[in-house]
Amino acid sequence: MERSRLGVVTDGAFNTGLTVRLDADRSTEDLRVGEFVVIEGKSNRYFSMISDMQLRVSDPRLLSSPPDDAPPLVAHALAGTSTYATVEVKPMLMLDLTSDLDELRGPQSVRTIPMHFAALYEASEMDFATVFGKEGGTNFAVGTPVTMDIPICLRLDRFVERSNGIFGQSGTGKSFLARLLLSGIVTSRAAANLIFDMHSEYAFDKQTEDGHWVRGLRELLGSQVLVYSLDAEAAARRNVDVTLIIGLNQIEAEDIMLLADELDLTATTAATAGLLGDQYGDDWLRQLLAMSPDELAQFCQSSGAHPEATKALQRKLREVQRRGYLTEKASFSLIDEMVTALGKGRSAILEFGRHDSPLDYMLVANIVTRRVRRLYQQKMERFEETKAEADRPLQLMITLEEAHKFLNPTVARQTIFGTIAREMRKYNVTLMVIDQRPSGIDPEVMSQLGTRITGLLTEERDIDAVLTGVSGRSFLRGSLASLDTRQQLLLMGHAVPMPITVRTRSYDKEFYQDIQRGGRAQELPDVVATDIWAE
């Protein structure tokens, strides 16, 4: 396919990017900040991104006395001579055109820049395929360029092998994007998935804001997806596989500390819970709730616990005791059976039903994930002992909405989710965090996210947070600020060779048919650019 020329390089530096003067017949209105373009150098092809645009004049008198209501003929006569436009372009990858080896390896990190007057072109379909690959296998088409209809693919195998994040303000389509990605991950068998579905977004059909009904993952993917529920009443009405029961004996001090804001707990809570755990083990919570005033006083005297702090903790934890899914004692068998199913490649959605308060969500998600991670740790240790591929645990990705509640700086080091994020892929368990407030997530956790997909963000602190640890962040701010409120996203990180702005594909009948066929079975290209973008 012949490319369409845009202009020529006139200025620039390796660290700050290149300035390209647009040809006289090209308009800035035909281009977009964040657009994927190509510079043809003498020896290299540079796959690049537009980071800014500027209007310029060669005669300063035009600025002091601009022509009023200039007819089109006058504007056309001035264009390219007295008036012109430039775009700032940042090379992201380069392909050595003189080396057969580089042709085989695909685009690599940029190590130089082109000379003056190297031509800038619109990217062709072949350029997109060279960098992002074609759909098939674990290459999943997540959308298209904003101004073109060419699939942009995400490498799902790379996406799941590190923790990742989906961000954007309310209404930008985070949940629907998560459905797209989860559908692709399940059908490609890139990973098993554990999805904490706080607001009943994923399992069953859901009505959109414009009144249309979209399919849930259970209806779309059938027996590949198991549905668990905390709500026994809802489970009786819907196609739920297991109703999950949580025992007081399964709640640890870590879980209670996570609820500090919800229960208005004091700084002495951890010490008090620790003393209870030392004396009563797993039965500490049941024992505390059952204590009479005399028994509580006796415990405080023997253990050194503060009487008033212990009384306050008992009173506040009665709110936890009243949850409908809790019982005095329960085994971990239901969660263990879930892990067995995950190990066989099935995915699980845990619905909260009417138990959808932040307290319920944070408590249950932490308990379940801690058990899952312990079992995966045992599986990985077994694999390291035997070195048998049959013992290698299948990659698991845990999807977590409202992630800042679990990963804010105050609690990130105390929760199992913070541990998983910092471990990266140590036990083949990673996170997909979904949030509209990335600034609420601990910066250390944000820096560990391999791939970030972000919709429009308007708060400066949220923009700064989502670009934490990303190389070339100054060039990406403009792309992030130029996104529409719906169906436009910036992809960056481990699962894409270079950042790119896309219009997400629709979650509709065409998508359902594609997923149920297992995706378009095209072969992957011989060359797919390696990941060199994340710091």
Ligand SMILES: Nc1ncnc2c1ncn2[C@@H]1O[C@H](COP(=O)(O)OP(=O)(O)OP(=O)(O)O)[C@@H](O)[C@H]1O
The other form holds:
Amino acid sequence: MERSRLGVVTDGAFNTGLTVRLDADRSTEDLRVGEFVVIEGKSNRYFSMISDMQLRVSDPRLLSSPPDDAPPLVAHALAGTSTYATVEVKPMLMLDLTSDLDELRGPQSVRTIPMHFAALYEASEMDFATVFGKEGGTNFAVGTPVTMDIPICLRLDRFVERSNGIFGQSGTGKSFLARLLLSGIVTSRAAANLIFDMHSEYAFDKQTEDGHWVRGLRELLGSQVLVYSLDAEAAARRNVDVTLIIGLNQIEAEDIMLLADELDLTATTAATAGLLGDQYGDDWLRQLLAMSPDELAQFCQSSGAHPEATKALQRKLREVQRRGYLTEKASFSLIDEMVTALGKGRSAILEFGRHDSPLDYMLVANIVTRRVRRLYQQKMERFEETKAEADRPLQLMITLEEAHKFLNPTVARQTIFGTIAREMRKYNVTLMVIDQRPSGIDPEVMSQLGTRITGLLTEERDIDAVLTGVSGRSFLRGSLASLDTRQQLLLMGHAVPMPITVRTRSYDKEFYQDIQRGGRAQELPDVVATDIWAE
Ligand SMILES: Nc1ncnc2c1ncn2[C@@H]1O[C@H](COP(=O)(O)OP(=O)(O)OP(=O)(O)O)[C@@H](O)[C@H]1O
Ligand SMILES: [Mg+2]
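Following the display of the form predicted on its own, present the structure of the form predicted together with this ligand.
In what comes next, the whole complex appears, and the chain from above leads the way.
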């Protein structure tokens, strides 16, 4: 296939990238920072990214007296001789054209750079397919290049095997992207999913900002997706499988500490809850709430708890006690059955319905996830004993909207989600964190996210956060800044061979048909990902 030539390499270094002088008939206005381009060396093809552009003059006199009112003709006459443009290009992957092996293995990490005057080309469809693979199986088309209409694929099996993140300011399309990816993960069976759906937007039909209706995952994927709800009334109206009830006995001190901001708790809370736990075990909260002033005084005397602090805690926890989904005592059977279903590869959405305050969301998501983690840990330990493939726990991915509530630097060390992000990969459980403000998430957690997908971010702090630990930050910063406010994303990390900007696929009728036709399974060679994470 004929590629269209852009210019030639004139300068550069392995570490910083290459400078390409644009051909005289090429304009910087036709190129974009972040664009995928190809350099043909003598024996290698370099798949690269445009990281910057510059305007230059070869005759400095032009700068001291630029043509006042340059008519196009003058500008044209000067172009290529006295004036020219260069682009900075960063090779990300290379293909050894002389080796039959590379033809089979596909593109490899960059080990060399091309010599002077190697030509730079616009990428062709073939180049995109060589790097990102063909659609099918776990290779899922997330979108298209901004200027072309061909699929760009993400490897879902790699996506789910580490925790990952979707970021971008409000309205950039995070939740829609999550829906696309979850549909792909369910149909390709890359993982079972547990989705904490704070705003009830995943399970059933939902109106978009443009006013038309889109399908919920339950409607799209049928019984592969179970719907749990905390809201008994909403559950009666909608096609919900299980109404979840939480017992006071299931609430641990850790859950209460997570609500420190919501309940305005003081630093003594942990100590008080600890003393109550020592005395009453998992019945601590019910006991505390039932204590009369005398009983409370007695407890404080015998245990050494601070009376004022204990009274304040009792008062504040009454707020929790009033929640409609709480009962005095509940067994874990509903959650355990859910884990059994997840273990068989089904997915579960937990809707919050009316109970969609941060307090409900944080309390319940933490309790459910702690139990899920405990069971997965047991499953993994059993597998390690028996070493029988049938006992290996299926990969589970937990989708968490408003992730900063659980993963901000103050609480990430205590919440179960912080633990999962840091170490749970070993139990085959990972997170998909979705958030508007990556700067609100603990840097240690950010550094664990294998794949990061980001829409437009405008705050410097957020841009820095999303690029934490990425090598070549400066050139990705340019791509991030050039994104549209909606439906454009930068993909980087473990699930893509190299960073790339895409226009997100539409979540529409055409997509539903593709999904219902099922994954067109296909064997894929393993991709080599560019190592964009700095050491
Ligand atoms: N892939 C898509 N297909 C169709 N419409 C989309 C897509 N992505 C975004 N949109 C449109 O953009 C709107 C906002 O998208 P979405 O709700 O996913 O934003 P968000 O990033 O989750 O915002 P918030 O942070 O406020 O939750 C949608 O209501 C829809 O109209
Ligand atoms: Mg959203």
